[in-house]
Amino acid sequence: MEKFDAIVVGAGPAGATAAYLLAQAGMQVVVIERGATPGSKNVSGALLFSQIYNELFPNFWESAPVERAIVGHSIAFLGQETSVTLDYRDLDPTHTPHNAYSVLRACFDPWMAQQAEDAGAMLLPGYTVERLLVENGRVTGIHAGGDDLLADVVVVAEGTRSQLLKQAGLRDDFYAGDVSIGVKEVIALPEEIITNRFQCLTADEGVAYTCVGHTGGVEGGGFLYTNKETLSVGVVVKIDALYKSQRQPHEILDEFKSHPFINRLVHGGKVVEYSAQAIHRGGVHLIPQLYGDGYVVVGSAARLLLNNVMTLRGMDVAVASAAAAAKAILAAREKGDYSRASLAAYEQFFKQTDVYQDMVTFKETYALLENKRLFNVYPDLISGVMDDMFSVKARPGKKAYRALRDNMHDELTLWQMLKDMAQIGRGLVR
């Protein structure tokens, strides 16, 4: 029976980066990937933050398969026929890294899984790990394609629906309000379209944008991301006010569209892609147990991401736990012990990113997103108050309280707002 010094199950982000730091560090690793290449199975947004990439793969934008920079971020609250933009621009061409990319995963995850690869770490596409291997409560491998391959330590990097630590009994199941359903498509329009379109200085350069509102009632939000020739358009809402509302996936994302601002942006193309994917609300809180004897588990697979509803971070949150695990499985390595107690340095490590610092400092924007006023209230009330501020009309004008007032009809009082300006506050100002 063949043995590594390590499994990693999965060749996402996550997964890749453990193996290539641990390959480049010297030991003998093998990723097995159930898509037949990396990124085959993969549904994301495909929007990068770069700055744990750049620690690890210096100027990475350079070689690897990126989109476009995003120099833009914008937030939109959308009305019934209406929509208020809050948008954010970094106009220097010369700052690199820019702070985002969008990345179409198909491309991307493979030339993350060639750096490992590079490093030394043998990639194993088109195998289903079917279990783990345990023996007195220790991980000691995997039983994949009809054999047993063991190792000192397995990396669990297998995504959200990652069931291998629940089907060993390593873990409970998840509660189904903190998962979220997320529903993506890909438009394809000429690559001059959506730089013309998109206010873009060339074709390297993208915008992001989230959006708050017109998801049918349900919470939750939507985005729009830049690529060359396409875009990536989708909702993500709760599983749970999912089923309450008795509508589909599909129904939301296409009332989405169905919005007069994002049909502006998505107008003319043809949808070349659609996908649907759980998604773990994620939050400092919900981290769970992130290792034990012979195992650590990384990104998705620990329901590892951050919201704070500007934005949704999951893929440099998952690399910069595997990251961390790498750390420590090479400190379990020098000792010569891969037990719990051993492998426990990788929640040090991780809790000592930026990466985790960022979702200690937004904790309290996750009670901000059980608020359905701030999907179902508060997009139409903020447009209704720039209508009457912007537009002249055959009666005397309004200031801004007055239009406030004019426009809180009876689902929202004025106590209510001041709380919920207060829980705003909590979970994004101070």
Given for the second form:
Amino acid sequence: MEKFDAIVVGAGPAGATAAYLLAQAGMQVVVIERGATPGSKNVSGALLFSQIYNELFPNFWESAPVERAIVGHSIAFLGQETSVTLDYRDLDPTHTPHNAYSVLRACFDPWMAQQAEDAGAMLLPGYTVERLLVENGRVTGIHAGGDDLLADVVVVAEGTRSQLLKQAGLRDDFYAGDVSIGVKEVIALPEEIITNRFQCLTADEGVAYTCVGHTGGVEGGGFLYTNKETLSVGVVVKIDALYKSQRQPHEILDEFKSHPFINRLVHGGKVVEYSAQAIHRGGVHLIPQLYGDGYVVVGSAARLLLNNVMTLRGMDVAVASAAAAAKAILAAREKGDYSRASLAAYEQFFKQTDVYQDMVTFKETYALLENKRLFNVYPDLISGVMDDMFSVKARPGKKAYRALRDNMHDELTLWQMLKDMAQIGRGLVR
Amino acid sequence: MSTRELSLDDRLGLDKYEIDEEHSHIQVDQSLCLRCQLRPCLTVCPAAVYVAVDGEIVARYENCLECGTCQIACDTGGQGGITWNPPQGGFGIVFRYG
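Mind sharing the form predicted together with the partner chain? What's above is the form predicted alone.
Starting with the chain above, the whole complex follows.
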């Protein structure tokens, strides 16, 4: 029977990274991907934060199919018929790598997989792994396409659902409150219109909006990213809040898109694809068992995501975890020992990464994103205060505090707001 | 031209699928669904794969976007009547943008 040094399940960023690093170190690696091509099953927003990619693949943006360098990040609070936006722009965007690049996964993932193949990994697309082979608690390989394939170690990079781990009894059940659903449209617009509409200097520059409010009162947010000739527009909402709301995901997306702020940005565009993806909310307290006898779990399959309201990071976190896992596997190879105790080094290596430190830093954000007022009350409140401050009306003007108190109506007490400010402070400020 | 009038079916019509005509990758255990009050699958699926027909839950699996939401919602908010496995290799949704 065929036996490999390592089998990688899934050719997303986590799987491709692990395969790349292991193959580069001389291991015989096979990557099994259920899509006919890598990326054909994969959906992200998608912003790719450069730092970790650039460490692994120096100057990747020169050869990888990235869409636009993100030189502007904005956060927008959407009130009923108003918006308040905080814009950050790098006005001298000549230094590289840029903080982030927009990508389309169906185009980007094949490039990642190609790096692994060039390093010597074997890619088997179009095969669904049906189950993990487990003997006496040790993962020994996988079953796919009617065959058993064996390996010293299996890298489980199967994505959010982590069906194989569930089947094999190697993970706990998910709670719907810990998972969100992202629903997205890709909207085509001429390259030049995007460049002009978003005040970019060239077609290589782009911007990213994170939006709060106008998602049907369901906890979550919206996003809009510029690609070369398309926009990626979507909402991300908590799954339990969604089914309690009795509203369907596409209705929430419609509501978001119908807001004048978004509507103006997508105006004239043509929807060319509709997609969705469940996304773990991420959080240091949700990190599961990352390894066991004969296997490691990387990327979204290990619920490794980072959401700090400003950014939602999945792909670079996936890559960081896969790099830590690969390092542990290579150490295990030296010892000829792929036991749980030996692969435990993965967790240690992962905890040394900046990504893990960021997860610890923003651990209070999880609770913050449970606060409904953030989505239901504050966007209108902020808009109302701004309106009072800016507008000249047929009544006496107000200073900020008066404007704030007047706009709180009956929806919010001062005490409640102070508590919320403290929570936002804990999550994001200090 | 506005982009907001698209119906859900219009949107699904934009997507590319390789449909497995012989096998559904979604199994529904009606005996469990009968006990389900909330029926979160009818709400959360972005492709409205699940519909109630004469009290039974029918899965129009050919529309599935393979996002994974139904299983999580059913396990937590429902009765666990849905069993979702990935379609056989190469079948199912084919994202061209992703």
